[in-house]
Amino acid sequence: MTIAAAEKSPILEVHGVVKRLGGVDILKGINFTVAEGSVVAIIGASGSGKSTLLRCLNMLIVPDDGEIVWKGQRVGWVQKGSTWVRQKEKELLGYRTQVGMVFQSFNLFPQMTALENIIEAPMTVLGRKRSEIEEEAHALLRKVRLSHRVKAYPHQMSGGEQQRVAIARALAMKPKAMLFDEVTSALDPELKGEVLTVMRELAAEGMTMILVSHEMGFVRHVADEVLFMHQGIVKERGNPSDVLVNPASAELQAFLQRVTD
């Protein structure tokens, strides 16, 4: 993060957030706030919380209680008086373009060239033409070194080229900030390589980037932040340098070792 990206008010901020699901509370009270060009990595076991956190971020789970604020503005509610109103989908269609996801699984359409998914939703979302955004979808295969599968099938590419796909499908929102879930984790080592290194270009040109990753070393290097989450908390939280080679409870430590091992 460069040193005018600490230095701007928060582009995302989460306060209190809670989820509960059948019962249980998935997310306790979840507090931190990202600056806009920053990379925060969110950490932690199976079951943590960190996907259900990341998926609320995007509203495609809704929070029981807590805010989500982007450029000042509280996501998912409309005050109308002294009320506050659930937002409809359709109404959140303008956060959603300023915040990409990216998933594990690749929901490229399987009837779609990788041209063809990239542009689409530029197409049914925004209402551009076509002609319009053609340039700009094989300017993106080039980003994620994929011009040479203009005309690829889903079913034709490696998972590795599936989700550069995925990636350059998100990108063509133009979106402000990205949240990345467990990209590489279907990946072999030789893919999971080349979607990171997508990843790493990406930050360096400044996008503000919040990931959920078991890829130590990817996080060590690109993240200005990490989170780590136990049981529904944030359990420990500060630079990669001192997070991950300090931990400083027990169950970070052991966390680290079962990845590392």
Second form
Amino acid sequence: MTIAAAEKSPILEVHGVVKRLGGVDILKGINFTVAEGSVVAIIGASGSGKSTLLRCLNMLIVPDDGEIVWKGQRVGWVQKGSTWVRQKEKELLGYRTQVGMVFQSFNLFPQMTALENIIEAPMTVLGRKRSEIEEEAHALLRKVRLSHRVKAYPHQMSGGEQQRVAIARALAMKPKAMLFDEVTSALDPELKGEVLTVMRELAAEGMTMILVSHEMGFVRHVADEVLFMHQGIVKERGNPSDVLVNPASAELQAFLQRVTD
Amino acid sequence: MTWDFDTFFTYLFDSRMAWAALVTFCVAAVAQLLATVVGFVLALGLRSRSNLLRAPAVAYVWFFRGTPPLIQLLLIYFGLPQLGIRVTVLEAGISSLSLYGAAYMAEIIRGALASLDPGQEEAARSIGLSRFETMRSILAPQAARLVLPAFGNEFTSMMRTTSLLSVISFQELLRVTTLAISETFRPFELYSVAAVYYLLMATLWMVVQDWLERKFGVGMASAPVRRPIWSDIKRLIRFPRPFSRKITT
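Switching conditions: you have the form predicted on its own, so give me the form predicted together with the partner chain.
Let's see the whole complex now, leading with the same chain.
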């Protein structure tokens, strides 16, 4: 983490998050903080709980225990008198719009064009006028270099194009942080670059980013901090140039061996 | 006594028959519409994690799919008055057909919703859409495309099932036909007229379904946009013109 980032107060704090799914402990107490404007990369073998953790951060999956604190406020719980009460799904929506998410399988809405995908949430959730949001949507498509694909349907676009529309769709809600769940894993090698470039530019603009990735080169150059997850806990953490070069644990050594081969 | 074209055509263009066909079509359409709305609510119940919501939906489907529609109709028309609830022929007809159809629509809609990619719901919620908005804007339109072929089956079946209403003396197509037969004693011609009207209704629906499938098929890679079905029909009835083209060897 850069010194400038570390000095800022954390935008997101994760304290002892536990999640059990189908009788299996997926997350066994996760702790970390994310400074505003920093990039945190989560790496680890499949099944180590990375995706579940990411979904806990925006409450797509509600953790069984532990706290997620966003800008000093506990997420998913409200204090009523002296007791804490779980928030309902409806009350979580406001938080979700502040944390954008991009998925491995893009998940664009197939019945909508690129533009319609982007303006759907601002229109439905924020109740904004189509004419006014369309201009912003065009700007977002320019940003992800897809000005020429405004009217294309998802099935007419390449994977890389779809993923960049998905990024624009998340950005349309003007999030304060972005979650990326293995966003290049489903892409052919020659298409990964265009998505990673967009992400690199976002990081440079100061967007707070939490990403699950197997792109070690990208992680090393862009991330401020790396978390290595193994069997539901954070096994190792630190500066990528440190952790990725001199792994302390045998598990991380073995993992790095596998992904770089 | 042989087949009499005169009787056939007289009744084919008889206003009473045409009117009865129109009434039948409207009753089927209204019943199918209500069945779809009730079926959608039932499908949500069937998908619910809460037993309290799922159990009534399961019981409903179990009863209305497991008993003959004729018995359901008789229960409503002759049974309810016994409990002090009076229903007209039209009320009994439409409600029994919709209740019956809803059980089937529930299963069809449940199946369509279950086959959607769970990533769609995740993505919709991640950008802040509520559960209701997710269903309305994202899931329902995608499910609609999947439901349509089975919906078409249900609707054509519904148009034929309306003939049951003749039992409670509702003036639908079959009842009017039967009355006409008692005037003319020409069952073959008149039942043929009725069959033609049922076919006409089914044909009308085929055209509408084709249009709907293309409308809801937008963006669905699995369902490429097809040519309208009438272009195939036109191609079929275009006769070959043997002298219009030079044959070269």
